[in-house]
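Only one chain is included here, represented as structure tokens and corresponding to the form predicted on its own.
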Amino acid sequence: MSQGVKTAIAGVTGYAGAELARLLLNHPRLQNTPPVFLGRMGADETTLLWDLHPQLARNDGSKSPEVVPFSWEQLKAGGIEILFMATPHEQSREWAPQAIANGLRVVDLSGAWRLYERANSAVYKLEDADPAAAAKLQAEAVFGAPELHRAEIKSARIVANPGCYSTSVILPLAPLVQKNLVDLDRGIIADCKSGVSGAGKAPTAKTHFMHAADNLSAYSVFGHRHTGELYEQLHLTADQIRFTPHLLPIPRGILSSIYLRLKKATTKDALDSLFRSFYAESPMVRVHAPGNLPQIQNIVRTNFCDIGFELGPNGRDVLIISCLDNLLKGAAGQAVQNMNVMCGYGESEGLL
């Protein structure tokens, strides 16, 4: 699949689905093979993409793509090769095995396939019609962080897109944790703040304008569903990392402040070299110079994860700041990045 892969998106109505549609419609490799947009299974009629997302409309006289009812027959007839699922966790858990059985490759944006240990995945309260088959597919699923699992993603049949918060914590910590430089007995604090779109399109009392505007609030303390991804991908325990998410009164973007202590004193230049070496082949990670800390306004509507740090006077205390757009690097952009890896395209194609 080196050119013109045939794709489909299930779940195009939400924020992440809209961004995914925009990216695929403008992807340079897909100009002759635009994605198929899928609505609800069993729906009686089609809708138009531009009616759902007017921001995607074009001024070239082209007709709006149809959002057609979901069906496996539709996917087979269209020769679809990669199915993106921007669907609820329960729906993705049900449909992914069927997609694989129909010869499709899957990039799932939900949390249905991200977690391998039952103690962590239980937060989603998922039930499988065939637990044995689901467990087998779960073992095959690849955690879709290209910077960490590029080789496995390339040949994967199912890629589980990481959570937005977890991406913002895993990427800045991975270089240090993998080198065994962190004093885990002192623990890691991940203080993370996200725009309101991270909660999805359906309004709730806490994402309502009257609650979120002019406010900053912590939520899901000691129980956020992305926490298990930190444990599994960084090989940490609950005693070694504390993650607390907060709701920012902005539409999109995440800023994570990560506090840790190193086992041995080091220098700013050494830390800078470590980060740059680790991400030398990762075009979607931008490492800032020491003391130049990332800001949300510089990553919004991009697929970059920006990483910067400050080193304390003792050479051991480190503050890392990471920023990303929760709808792009934290969702749709990372999904397209995974597709690029799966198809042998340049990793940043369609994302810059």
Contents of the next structure:
Protein chains: 4
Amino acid sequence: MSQGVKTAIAGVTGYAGAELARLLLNHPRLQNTPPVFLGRMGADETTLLWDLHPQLARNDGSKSPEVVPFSWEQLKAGGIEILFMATPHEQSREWAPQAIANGLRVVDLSGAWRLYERANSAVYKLEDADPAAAAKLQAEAVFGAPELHRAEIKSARIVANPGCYSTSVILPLAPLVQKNLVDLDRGIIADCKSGVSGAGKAPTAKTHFMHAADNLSAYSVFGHRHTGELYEQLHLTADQIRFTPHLLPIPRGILSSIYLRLKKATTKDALDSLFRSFYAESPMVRVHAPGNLPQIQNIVRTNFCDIGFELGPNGRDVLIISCLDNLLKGAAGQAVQNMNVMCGYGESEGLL
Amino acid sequence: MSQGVKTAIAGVTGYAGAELARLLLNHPRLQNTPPVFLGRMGADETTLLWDLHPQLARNDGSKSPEVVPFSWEQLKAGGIEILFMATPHEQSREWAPQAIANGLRVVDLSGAWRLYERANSAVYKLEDADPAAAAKLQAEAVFGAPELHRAEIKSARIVANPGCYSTSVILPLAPLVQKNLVDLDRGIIADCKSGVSGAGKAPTAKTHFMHAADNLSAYSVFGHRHTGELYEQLHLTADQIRFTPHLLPIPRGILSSIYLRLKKATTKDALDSLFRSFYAESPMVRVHAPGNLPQIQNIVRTNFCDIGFELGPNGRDVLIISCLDNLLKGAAGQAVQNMNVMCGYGESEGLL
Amino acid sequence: MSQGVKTAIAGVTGYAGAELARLLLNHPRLQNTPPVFLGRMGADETTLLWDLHPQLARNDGSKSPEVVPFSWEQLKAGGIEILFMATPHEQSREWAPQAIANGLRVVDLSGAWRLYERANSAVYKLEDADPAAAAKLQAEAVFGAPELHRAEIKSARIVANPGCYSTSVILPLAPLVQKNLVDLDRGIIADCKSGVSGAGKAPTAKTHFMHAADNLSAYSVFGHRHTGELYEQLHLTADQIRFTPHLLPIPRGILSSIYLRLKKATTKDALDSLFRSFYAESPMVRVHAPGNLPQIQNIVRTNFCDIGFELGPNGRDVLIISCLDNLLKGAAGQAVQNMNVMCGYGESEGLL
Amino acid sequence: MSQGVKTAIAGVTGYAGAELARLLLNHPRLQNTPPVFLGRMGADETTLLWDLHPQLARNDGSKSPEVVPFSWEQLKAGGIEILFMATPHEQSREWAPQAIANGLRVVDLSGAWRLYERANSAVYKLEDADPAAAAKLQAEAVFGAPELHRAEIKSARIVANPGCYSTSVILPLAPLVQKNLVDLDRGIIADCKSGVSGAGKAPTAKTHFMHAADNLSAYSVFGHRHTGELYEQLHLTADQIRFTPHLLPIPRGILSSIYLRLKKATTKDALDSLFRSFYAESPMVRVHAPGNLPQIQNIVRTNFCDIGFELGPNGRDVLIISCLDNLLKGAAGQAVQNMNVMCGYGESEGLL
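Alternate state requested, the form predicted in complex with another copy of the chain (shown: the form predicted on its own):
Shown next: the complete complex, the earlier chain at its head.
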């Protein structure tokens, strides 16, 4: 097998990092070029990936990959070409320019580079050492939804991997909104529900089993950080779309219930055709037949975004249901999909 | 302790029946008049309540109450005053007139008597032996939401206990809709999520653990039977309100996320006052402070309906969250609450 | 209604504290003497019980009970007779002697006073200001299993409420062990499984939803703190009984699978009679018919300990299954049961 | 890529069948020889695999594989070499001889061919048309635990894929029992807990979400069908080993807690070495360091059997914990592992 792209993962300790490690270690193109795993910058200690994530261990005579302290020197010495950053947004904001200055291409899984408008990105309270350079890099960054920005991703130096909720709302709405079919005066409602892994690995009152189990709760109403991605990617205003996240008592998976009214009455077949033709060349989107609504169960541990809909008796009211795995299509899987596009690999390679 | 009302429960085998049995057995007013438990009409066998529902068993020297075959003779002989029907809607439709002819008052937990307009009740495919008499009884039936129809319930011969979803949508909307504050041109969205007990005790593909666990799914989109209750009780049209149920991977509890826009901008305090004054005399409704949204966890195994809201930056967009236990405030608990009102007991007696 | 005993709860913030608050607030004997709720000693602030535990809130015109800073002066001024301590064992060890010096009776829910032998209690690393006084008080403390020590509890100044696991193992074994029926050379195995509330309210890696959900794990093998209670209460040695706790992916409930061999072959009926006669006067223990094994579902949110068994074909091998709710019969419920015994109330009053 | 073995799956509708379909479709050796999927014998209709198992669907231009009616003619015409039977044991018992007569090799996932002694297999109530031929085939059948019978599996015509519980008990015990280290007079206890998928896809009272969720229950005490496999594979008697299954409130995964006493005291290191050397050449078994006990979470959706242990202070009492995914190492994954051995492929190919 030929040589694959040389990759490194910064931030391999979290849930998305673990999935990224698994996907890259098993990626058919990277069998001869395993990823480099990076710990905290300045940290001395080297740890073992299998100690961090026991589910990745093997008994085939191989040894655990090491997680080595982060340094630019090492990345350059190793000839790393693509750096995945599964790091907090502050760190991603600080490191990405340095990575690019060092000749790396970046796929950033945080929210640091997703938002182009100050009004939206302000929610992250980012502080740039060189604001002008950061603004320039921001303008160059590509929002990493391959279904919408495939061509730009191909040659991008920095790809901002989308939010999990945003992906689950943008993909199902894009076909209708781009064709200007939605009655925006009526408004769009995106009622979204996510498993607990979306809240991260830190033990908190919210992620305590006793709080999350047998429960459901809404949070960040009128203020979730992913909202700006909806505005920018779908060219909508706060008046036109509302988004509410809820915490589901399950480990992973997002289901978004999206309510809208079409400007003109249509048929189920017409809507079905619209979705199918829009995603005909997108292997990671599965369009369901009308009335056959997606469920979380069918997408968990896959990189698919499933989209289905039901059309009301008036031919105008639509409920779209979309489902994806927040750690895969909503994070690590989409990051690998972006890598595939950046390297000219098959878009779904290593993801099926 | 004085004598309490004499009650009987038809349909004690299901989840709501079990809760009803528990509530009536522990009701402070009924300590000297335990309910009669009824099995299928025409059935010969007598079974034991503790065998059906082992969680109700005791070790205090007492014996299990019996579940006896259903017969009108027995109900009359026992001097039964109120008959609870936790039976399928076909059976409730058939038996309720007979019960009333026998001098009983009825609290029916099925959907058989909730809907006054043919356009809505048609969903139940009810067949009446005497359509004229049924229509007359229907006109007399009171929709058993004590918070809205307390006075009528007090003297009702037949109370139609509301649907679980409907209760969770009607109670939070009533204050706003009755005061004509909602921009109905914009439309109301009720995105509702319920635990699995709402799907009943019959083992089906849908209620199989492997389907329900770690999953979320929407169902009965644009066609759930409870929809008509929203139209009739809130005086809304299909154009003005949409309702979608989802199946949560938890045993019990409903959370409804209700989206609406007010005609005029308001403040959180004004909205809070509105809810609080509307429900000032309703002990089973708890209004939460603005921004402190209800969660399923706090209402499970209680008879409360918790209501909270968040107001958007424009002062007009509102998200209301309501929570209740589908087997209590959504079924058996509300039925006992209705009994309390019918008998002049304290409305929350035996329910705290 | 007459005056009830005056109680106070120290440590009302945790899971057991919340259950204790609920039980005492609803206790029929205490309707005129609600408990006093105590926060941390030396803390200034007064908080509201309903803010801590929203599930306890009401809408009946009443106000939330206050949680006041802890002080001995206040307890004496209020005439408190029984102090419940749902506090860490270090605090219980320090405060209990002071409480008794102040004339209070104590029900301690921690492990501080359960173990009489140094070899066992050493696991708690207790430091006594006055070791001799502590030893004396320890000798006076009564292990709060009312089924085994009813008479001593009645007059006890200090009751050490048993551990949740211990209760689930001691109660089912006591009838067989006291009658010397078990082949102790073969050894007893207690394989116990508990819901997550047993691990406490502190958010940790272990109580994170992502760790506990869809998982099962054994912990504290050969070293769980409750082991000493088994040795002392059943008069067994480490050679004769082994106990392993497991963490179940459920909020509450313990199921213990207890394996033993009888010295002589017996029949199901004989075993059944043995259990039934042993617990004939114990309203909080439910003995199941042979082969009808207890399940967690039937005891959750009750104060019952359910006991059932299966007898092997050789008439000697026995599997006993016991179930209880770790927060009730395993903690707060048993504490109230102890209070009932201490005050001469019915043993199950306020617990059904 | 070269030609792979030609396979067919009978019984693709169940949970194990779905996993088998997924594994074979993705198996690197079978990319040019996809499996044939078979429905019920005599059934006319052809269905689509993606309709049965939506999680397997793709959007890459390919079409769903068909599930065709079962017939021997078709299998022969297709040149099928290995037939996987994920069928009820009655059907496996009837069809396996016919398959072999038709020149196929069989991997049977049911219990029909696992037990060699009448005393054990009687539990399946098998009726053979030709008892003598069945007995002969039974004698030839190989118990499909590759770790124990690798050489025989290589050339077997019929492989009896082990039970899920049995695998989880036999693999951890084999090293100790084969070396005669266990004090069998003391007896071995295997307390096993399994997720709900082990109970099959049929909706029953037991598999209803409301029964399984938030619950734990023991079942088939002293009589589970897998017990005979323990006796035969480990050469133990009912006097020497007891096994109790429990139903866990999770979709998949088994954890077995195995209690035993060694004849002589040993050290953790010595035990660790024993396990490691026994499984040095077994890529699907992962031995954990002493005290680092396996958890279900780390093996779910893998084909690994994880084994760990804790040694008591006396150096003789051992608790072994083993974990595996009942649908993979306990069923479909082990079946593919057997196929790998039968075909001379790498034992873990397509399973990592």
